[in-house]
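This document opens with one chain alone, in structure tokens, the form predicted alone.
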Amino acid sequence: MTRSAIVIGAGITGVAAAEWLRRAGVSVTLVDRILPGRPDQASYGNAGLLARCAVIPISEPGLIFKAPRMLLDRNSPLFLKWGYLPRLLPWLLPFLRNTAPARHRPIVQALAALTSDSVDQHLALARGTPAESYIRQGDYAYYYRSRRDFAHEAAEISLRRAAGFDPVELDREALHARDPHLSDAYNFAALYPDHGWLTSPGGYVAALAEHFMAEGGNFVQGEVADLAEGRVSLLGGREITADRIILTAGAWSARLARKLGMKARLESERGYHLFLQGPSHMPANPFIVSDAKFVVTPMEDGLRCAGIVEFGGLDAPPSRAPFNLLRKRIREVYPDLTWQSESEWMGHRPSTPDSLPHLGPIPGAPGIIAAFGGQHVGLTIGPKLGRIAADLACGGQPNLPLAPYDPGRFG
């Protein structure tokens, strides 16, 4: 019987795991060097989507041919710090292998199993807590320049339909009636009902953590130096012991997993956002700009423009070009948009070569449960990953087949 547990990492997955363990009667200690909901957490700066239909991995077929052109295009949402390329190769080569069509569909199915009930999972976690007030439900849209551009994505749309997401098509008149400030450059949309978003991702995670602590959960602010089954050592010499440990440290998880002999094959996809405070207008619901690959989300006090993929590791400072591109792109979408002030953010998406998280007991250390690697859907699937990890730590067997997420799959 599990009486005590340590959760390493206080992003959305870690806070969810800690709260579900607490509700199961387990004595829980949540550990992170950063307070939950603060800007240094990846959960703080994402697009805020509960993206049920986000079942298409970034390792899409044909990307191996598109990527070189994208890297040379200043208007492309893909960036690379070229000096980092040698360190990226051990991740990049298996990633490119996963762009093969035969590998693509199983990955889509495994992603759909995690994302499809994401709104319900967030509601189950937040209901009756102050965090519930941050959740909104409604449509999520893909904006296209033309119906032809929509048709060019037929393969992806077919996969979404197979996963149960059938879009409502909006022509120019219907789209501009819904979003009257939209540029004339965008004339078609695909609308996916029954989605959700957060009005403040950082505030949401902080509220969940505060509820966890108010109800008896323990939070320790500190950096993990070492871990083994039943034991976590912090910088400074403090040691914490427990029956089970759950590792949910996002992009930093690989460094800790290596201490256990686990080859995580985890890379940081550096994500950027531009937050526009006091905008002159906001859309009624979030949308993704299909050609520019960034999301626009209405939030508390402003509009978040989030997207961009940059490979450059965990330690390099933010680049200027992604911010400038987001600023350029939002003006292409809303030519007459004005705002009072703005803020910039860069964070680290923990991504695996197959776009699937590590979820389950770590090989050679079954008392430690991995739950990290949420890539572009980390916020979306965080509550479900945390809930499954908590069930596993308590000896449960989730209904979801866990083989696609096996923490030992990379050797």
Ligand SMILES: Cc1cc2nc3c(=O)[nH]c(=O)nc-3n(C[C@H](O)[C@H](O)[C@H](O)COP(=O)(O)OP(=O)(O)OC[C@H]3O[C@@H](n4cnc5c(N)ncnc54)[C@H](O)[C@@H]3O)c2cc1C
Given for the second form:
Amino acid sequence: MTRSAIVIGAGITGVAAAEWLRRAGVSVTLVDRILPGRPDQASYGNAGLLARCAVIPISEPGLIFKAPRMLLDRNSPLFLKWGYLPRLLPWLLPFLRNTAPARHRPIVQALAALTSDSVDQHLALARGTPAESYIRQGDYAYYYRSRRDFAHEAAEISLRRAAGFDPVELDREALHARDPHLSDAYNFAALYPDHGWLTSPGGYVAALAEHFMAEGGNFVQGEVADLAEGRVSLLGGREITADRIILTAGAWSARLARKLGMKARLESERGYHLFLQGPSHMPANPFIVSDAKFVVTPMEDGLRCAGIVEFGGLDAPPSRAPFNLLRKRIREVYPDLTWQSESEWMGHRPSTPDSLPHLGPIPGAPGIIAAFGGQHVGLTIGPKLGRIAADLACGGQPNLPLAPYDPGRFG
Ligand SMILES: Cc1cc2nc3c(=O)[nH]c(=O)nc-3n(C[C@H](O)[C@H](O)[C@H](O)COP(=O)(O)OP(=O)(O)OC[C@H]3O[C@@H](n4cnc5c(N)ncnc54)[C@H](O)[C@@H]3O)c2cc1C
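Taking the form predicted alone as the starting point, write out the structure of the form predicted together with this ligand.
To see the whole picture, the full complex is given below, headed by that same chain.
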């Protein structure tokens, strides 16, 4: 019987794991070097989407031919710090292998198994807690310049349909009636009903953690320096022991997993947001600008524009160009938008070469469970990853086949 557990990392995945363990009657210690919901975690600055239909990995077939052109195009949302390329290769090569058409469909299916009930998973976690007030439910839209651009994505759309997500098509008139400030450049939208979003992802994670602590969960602020079966060591020498350990340290998980002999093959896909406080208008629902690949989400105090993929590792400071690109792109979407002030943020998506998380017992590390690698949908699937990890820690068998997420799959 599991009496005690340590959860390392208090982003969305960690707070979910800790709270589900607490509800199961386990004595839980949640450890993080920062307070939950603060800007140094990916769970703070994302676009806030509970993106049930986001089942298409970025390792799409054909990317291998498109990527070089994108890297040279100043208006493309893909960036690379070239000096980082040699360190990226051990991740990039298997990533490129996953762009093979034969790999694509199984990945889509394994992603859909995690995303499709995500709004319910968030509600199950947050219901009855102060975090519930941050959840909104409604449509999620893809904005296109033209119906032709929508038709160009036929392959992706049919995969989404196969996963149960059928879009409602909006022509120019219907789209501009819904979003009257939209630029004339955007003339078509695909609407996916029954989605969700958060009005403050950081506030939500903080509220979940506060609830966990108010109900008896233990939070320790400290940096984990080492771990082994039943034991976690913090910088400064403090040790914590427990029956089970769950590793949910987001993009930093590989550094800790390495101490257990696990090759996590995890890379940071650095992403950026521009937060526009006091905007002159807001859309009713979040949407993605398909050609520019960034999401616009109405939030508590303003409009969040979030996206961009930059490879450059965990330690380099943010670049300027992604912020300037987001600023330029939002003007193309809403030419008459004004705002009172703005803030900028960069964070780390924890991404694997096959876009699937590491979820399950770590081979060769008894009692230690991995739950990280949520990449672009880590907020969406965080509660489910945390719940499954908590279940495994208690000796349960989830009713989802875990083979695609096997933490040992990269050797
Ligand atoms: C620009 C952008 C937009 C995004 N938009 C969306 C979206 O709309 N929807 C969606 O589903 N996903 C989105 N994502 C992805 C999502 O934000 C992440 O996948 C998710 O937040 C990862 O959660 P996590 O709990 O695994 O990691 P994190 O939230 O990063 O938390 C990891 C925690 O571990 C702690 N930690 C690490 N190492 C240690 C250590 N040694 N000791 C102690 N603590 C440690 C860190 O301090 C951190 O608090 C977006 C990401 C970005 C960057």
